[in-house]
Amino acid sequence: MRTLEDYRDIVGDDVIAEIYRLARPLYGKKVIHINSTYYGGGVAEILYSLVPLLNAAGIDADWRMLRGTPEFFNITKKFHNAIQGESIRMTDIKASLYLENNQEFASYCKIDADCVVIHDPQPLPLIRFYKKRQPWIWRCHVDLSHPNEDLWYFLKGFILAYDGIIVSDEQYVRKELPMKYTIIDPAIDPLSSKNKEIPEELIDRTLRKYGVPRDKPLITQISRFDKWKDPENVIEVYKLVRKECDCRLVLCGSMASDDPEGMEIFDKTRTAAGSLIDNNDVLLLTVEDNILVNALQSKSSVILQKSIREGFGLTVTEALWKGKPVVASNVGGIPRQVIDNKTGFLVEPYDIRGCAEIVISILKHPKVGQYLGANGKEHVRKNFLMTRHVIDDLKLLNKVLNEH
């Protein structure tokens, strides 16, 4: 288990001392985080590092996963999409299954904590099935700027019982909710297997294992196969780029256990790629392997993140940390990371040609990519590493528990 001291050489002594200072008033306090999956996606990755580090600082932190039926996750996937603006037909059956799954989980999950943090919509109704003895915080990791109004009205009935909300960006604050909001940027763990520097020999062996040749420049997008990550149009961008630059595209993403749409989107992406897959010009990888992600990001000439909607975009953070030029959509939390023409390039989400032209320019002018990569790495070091997330969580816990 990593200790806080393991991060000293990366973030400096002042950051480590600040964590211990903020933790002192919280000794003996317990916080429980609840989400719906232990792998696949940024929420699980954050909790995988955040919870142990909170414990290392002296807090009693726990992490529990909401269990659910396939029907439940089909419904919550529809909720996930509708929160980001897609239409949904709210029915009594959807509402009942949503509530029943949470009620069943509550029947055996004991909440013995001084503070409860609920992540995203799946476990949101849990608060209704406990006698509230402590502050409950809802953390929403997705884009709340334009939710479907029918769903939003339904979810607000649960949110109103919470003591506060955490979002990733000011634009996600809903003015009509009389709640206390806290802005906490997600963060990456620089010492995780996905983000630490790995030997060249391991990189080569990993890429060979998954059939990724190194004979031409790589363009890579790391993300779940999700409609909001726009993988089909990433293929269209690549088709334009390859007309001028001999390169290869890799789309790599795991199938999260709470995302039943993943395989459908994967199949659509494969169809869009067509013969490019047969020729080994486009590689579609669906594996859960952090070393592979590390190797791909480390050896890519350009990283794409062509999302239509994005809560924050930790894959962008990961790529910037590895000093890589990033071309990403100007949506969600991405502009907090990609400062246009300084730490990367921003494009409008549907601008396929504009995105392709920027990728071509980077491939033809590698020194530009090196400049952007160096700036991006420093930007992440100052703002988006897990130790900063620990500090933000401790500040919030101190505030919430002092008020309660």
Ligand code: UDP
Contents of the next structure:
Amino acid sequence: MRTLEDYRDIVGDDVIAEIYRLARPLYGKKVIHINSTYYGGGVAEILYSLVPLLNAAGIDADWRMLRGTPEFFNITKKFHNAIQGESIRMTDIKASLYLENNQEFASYCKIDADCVVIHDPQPLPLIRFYKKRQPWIWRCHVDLSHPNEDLWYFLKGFILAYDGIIVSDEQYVRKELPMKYTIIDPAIDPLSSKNKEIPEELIDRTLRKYGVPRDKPLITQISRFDKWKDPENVIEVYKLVRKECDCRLVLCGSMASDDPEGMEIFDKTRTAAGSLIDNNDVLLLTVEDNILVNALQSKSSVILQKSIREGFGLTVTEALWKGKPVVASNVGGIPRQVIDNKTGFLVEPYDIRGCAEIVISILKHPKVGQYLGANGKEHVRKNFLMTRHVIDDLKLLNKVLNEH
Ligand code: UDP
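Next up, the form predicted in complex with uridine-5'-diphosphate, please; the one we just looked at was the form predicted alone.
Full assembly next; the chain just shown is listed first.
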């Protein structure tokens, strides 16, 4: 079990003292977080560190997972896509399956907390199925700037019952909702197995275990196989890059239990890569292994995040923390992390050639990438480490619970 003390060398006395100061008025209070998967994706990643650290600070924090049927996750994936702007046919069947699954969960999940935090759209309707005895907050991790209007109208019916909303960026604030918004940047845990420095020997062993040769520079994108992460066009970028530089592409994406589209996108990516897979120039990995992610991020010459939409993009934070040159799309929360030509390189989401040119130039002039990578690490240290997230959560809890 990690304690707050373990973080002191990384973030300094003041940050740890601030956490204890903010936690003091909350001793004995209970907060429960509910999402819909324990692994695969940024929400699980955050909760996995945030909840234990809130407990370490002295408040009672709990994490539950909404279980769902495959049909339920098919529907919520469609919702997820439509929140990010895709069209959707809203039907009674979709609405009733969505509600029924939440109702069933509520029939066996008892909530006795002083504050409830619901993550993303999957468990959003739970609020309908409990007697509301405490503040409920909806924490939306998704890009809310262009939601499909039909879906948004439907979801608003649940959101309006909440006492507050947390989003990751100012641009996701929807003015028509009356409740208070709080902006909280996601964060990474510098001491997790994914982010801490690991010995060379372990890196070598892990890359060998998964068949990642080290004879050529590695370009890597770590992401679920999801159309918004644009893996097919990552392959197109790579095809241009390899004309100029001998290198290897790794796409690593575990399959999240609440993401039913993973297999389909994986197949499309494999088709796009074609024979590049046979001769080991493109590696597609679908395992869930934090040490593998750490090893790949630590040993790659370039990290790509070619998303079309991205609520925040923890993979970018993780790569910057490892001091790596990151080339990422200028969308969603990414520009908060990648400041173009200062902490990394931004590209427009559909600019395949532009993206390839930057990757080539990093491979040809590694010093520039290293310089930006070092800046990126400091940017993360100041803004996107989990201790800062704990502070933001405690500030919010103090506000919400004192107002009640
Ligand atoms: N991740 C992982 N293994 C994979 C793919 C992703 O552990 O094969 C992790 C990744 O390291 C990051 C999170 O899943 O911590 C993805 O978060 P992000 O915000 O980048 O995207 P999301 O999946 O939430 O859209």
